[in-house]
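The chain that follows stands alone, in the form predicted on its own, written as structure tokens.
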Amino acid sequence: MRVGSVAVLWVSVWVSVLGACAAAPGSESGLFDWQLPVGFEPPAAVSDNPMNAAKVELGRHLFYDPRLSRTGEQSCGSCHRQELAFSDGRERALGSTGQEHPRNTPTLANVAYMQTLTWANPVLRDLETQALVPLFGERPVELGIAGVVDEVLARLANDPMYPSLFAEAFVELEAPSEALSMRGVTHALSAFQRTLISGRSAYDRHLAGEAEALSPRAQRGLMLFESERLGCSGCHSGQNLSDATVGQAARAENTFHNTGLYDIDGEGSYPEASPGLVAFTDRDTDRGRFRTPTLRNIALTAPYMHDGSIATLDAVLDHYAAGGRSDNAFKSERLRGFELSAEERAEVLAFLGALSDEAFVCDAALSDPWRPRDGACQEDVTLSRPQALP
């Protein structure tokens, strides 16, 4: 049994445990005042998870918790960092054990508006779904709570908080009191993550008609980055700059592509522990196939692609004006390579610095409700955070 098989089987049983399992997304979006940037519309609504101000609150609070790992200490904010546009800046990701991940940990900026949610599963494709991935996968261990759900919950129902809470964002229950649950946890982790909305990067204020938001060197880059010579929006296009976003292809599989990093055996293999796509569907021709990632605050986000390998943007550009590094027999036929002057390359690297997005990594509905802000970021949050067990 290939690996997608295995994992598609083990998130279908979890869903069916715990009962987690969130209906298609809905036309309407509720009442929740999402304060979108302009030109968003709001997320779908998911009709057995509706969204709500005390909800999304919960979520937050649960997003930076390491009480919901096994060891007590990792949360989802370990690796989805806010200052890092919910990156995590390795190269791979690692569990709460120490445990390494075979791929890069993706961006969350916009995930709400994602048609599938990992780099190469195009299964999953709802976040109540997904959030199974991270708190019950074993094969890399993440959070790693299988197998200690009752612990995991009671550390929570232990603390003086939390059960208010949970009884407050699942007023629609008919026993709110009952949601302190992990069906409950997932759900109001998918509450806070569709609000990881980024748009007001100089990039979008420039769509919005202000014509000072890109200096003269980022608006050439731009029409570098959509030019025929260079490519880069024939997959990185629309409001979030990839192809895998909600709406823009009528299928799923259209949005991974091979982008020609590794040919192993001479016949188109990727290693062994993150082979692409081909790993669900069993065809050759997806060997090394990767959702197309947004570049949205890409910036932020290094290392790049779907293992790290690649350690800065100017080496990315490297790697596309090179037409990939390896001869891929099932390399996407959009990578044909291109020459840059040193003042283009300037000019494509000042356009990708413009999709950074300030408002979205210091905004302080988004950041770690447990400890005060540092950096540049200095919102006064005055909660204390959860220690980690013993």
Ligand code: HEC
The other form holds:
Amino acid sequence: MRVGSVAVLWVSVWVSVLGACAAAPGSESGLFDWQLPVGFEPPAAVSDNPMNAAKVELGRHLFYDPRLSRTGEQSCGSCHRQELAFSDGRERALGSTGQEHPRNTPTLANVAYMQTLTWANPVLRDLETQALVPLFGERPVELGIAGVVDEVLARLANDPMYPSLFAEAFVELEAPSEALSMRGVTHALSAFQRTLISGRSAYDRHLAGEAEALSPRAQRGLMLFESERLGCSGCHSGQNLSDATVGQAARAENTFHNTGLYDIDGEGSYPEASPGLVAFTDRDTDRGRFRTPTLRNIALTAPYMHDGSIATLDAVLDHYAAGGRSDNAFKSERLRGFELSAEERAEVLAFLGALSDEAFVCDAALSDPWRPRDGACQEDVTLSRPQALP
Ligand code: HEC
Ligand code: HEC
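Given the form predicted on its own above, I would also like to look at the protein as it appears in the form predicted in complex with ligand HEC.
Starting with the chain above, the whole complex follows.
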């Protein structure tokens, strides 16, 4: 067994404790006003965690509440910062007790649509379960509340607002007093995260048929992105620019790729801290395979890759142009390398820049309710959310 197996085991124990969160498409979505961008479907309904406005609002308060960490110093929002499209700007995340996480904090944009969660875990599929990792994980410690759950729940119960918000969010429970539990916390966090939908970038306006949404330069960049020479859209495919998005690849297993970042032993290994999919499957051919990330808001989420080892988008293009920075035996055959003129490079970068979504990073409905906003966003951005579903 390798590094990640412990984590799988650990998560599966929790899954059985909580009961599986089965996803069934459609059904309850009509009750919740998703206020979706043009061209977006509602995320699949989760049968034991129906959406409602109170639950989303509760989840937003919890997401940004440092009382959810043992030290009281960190919240989900400390690492997933709205102004950085819910990433943190660091190479690798830093937990609440100062431990460095082996991986880079990914964006949470459109996370409701991902087939699997995190950089290289083929079995972690629902947000309700994923939330347990930052809350309880000990290698590394993120929020670090293992052993202090009662204290954390007491902090929430003593707040003037939470008890009624929990009761309102979980009206379906027979005894609403039971709502204020870790299950209630993870379910509310998940409901909030399902509303982190980014689909109002210049690229989206282009997809919706707005003629001048993309500059001519960005349009040429899009063509290069989709060209056989660059081949980016082979993996960064579809509306969410990731084959790991629901509806893209038939098998989640095919959405993990080795992009030739490392080959530390000449046998295709990546550094031990993050070996890739192999940590779960124990198959040599899975060395260095990581889930294709979405490229939405990519200009806001530097540094890049699962370990933050590439600082800029320009350097990411160097990496792909060279066909990867190592000759890893398990590197995807799509990483062939290519030449790019200075103008073409500027075009691809212009296209990637057109994936930034102001409305998303400034949306008051997704912001920290505990702190006044810092003024970088104009208040009226919320209005860009349409008031009624089509
Ligand atoms: C210490 C920083 C940190 C904190 C605090 C944190 N996260 Fe994360 N988050 C990360 C990192 C790093 C990853 C990538 C983990 C991996 O790949 O193993 C991640 C991954 C995720 C993912 C998967 C995203 C995807 O694209 O698949 C979700 C969802 C998520 N976090 C939600 C949360 C929630 C909810 C909380 C609060 C309960 C939280 N995070 C707290 C750093 C953090
Ligand atoms: C074989 C599939 C594949 C192809 C082809 C591909 N990518 Fe990627 N891309 C990935 C994977 C997988 C990662 C994450 C790799 C890692 O961290 O180990 C990634 C990461 C990235 C990142 C960093 C994302 C982040 O959140 O850190 C950028 C930017 C990116 N790719 C852009 C491109 C561009 C531009 C092209 C075309 C030149 C391209 N990719 C071609 C699979 C692919």
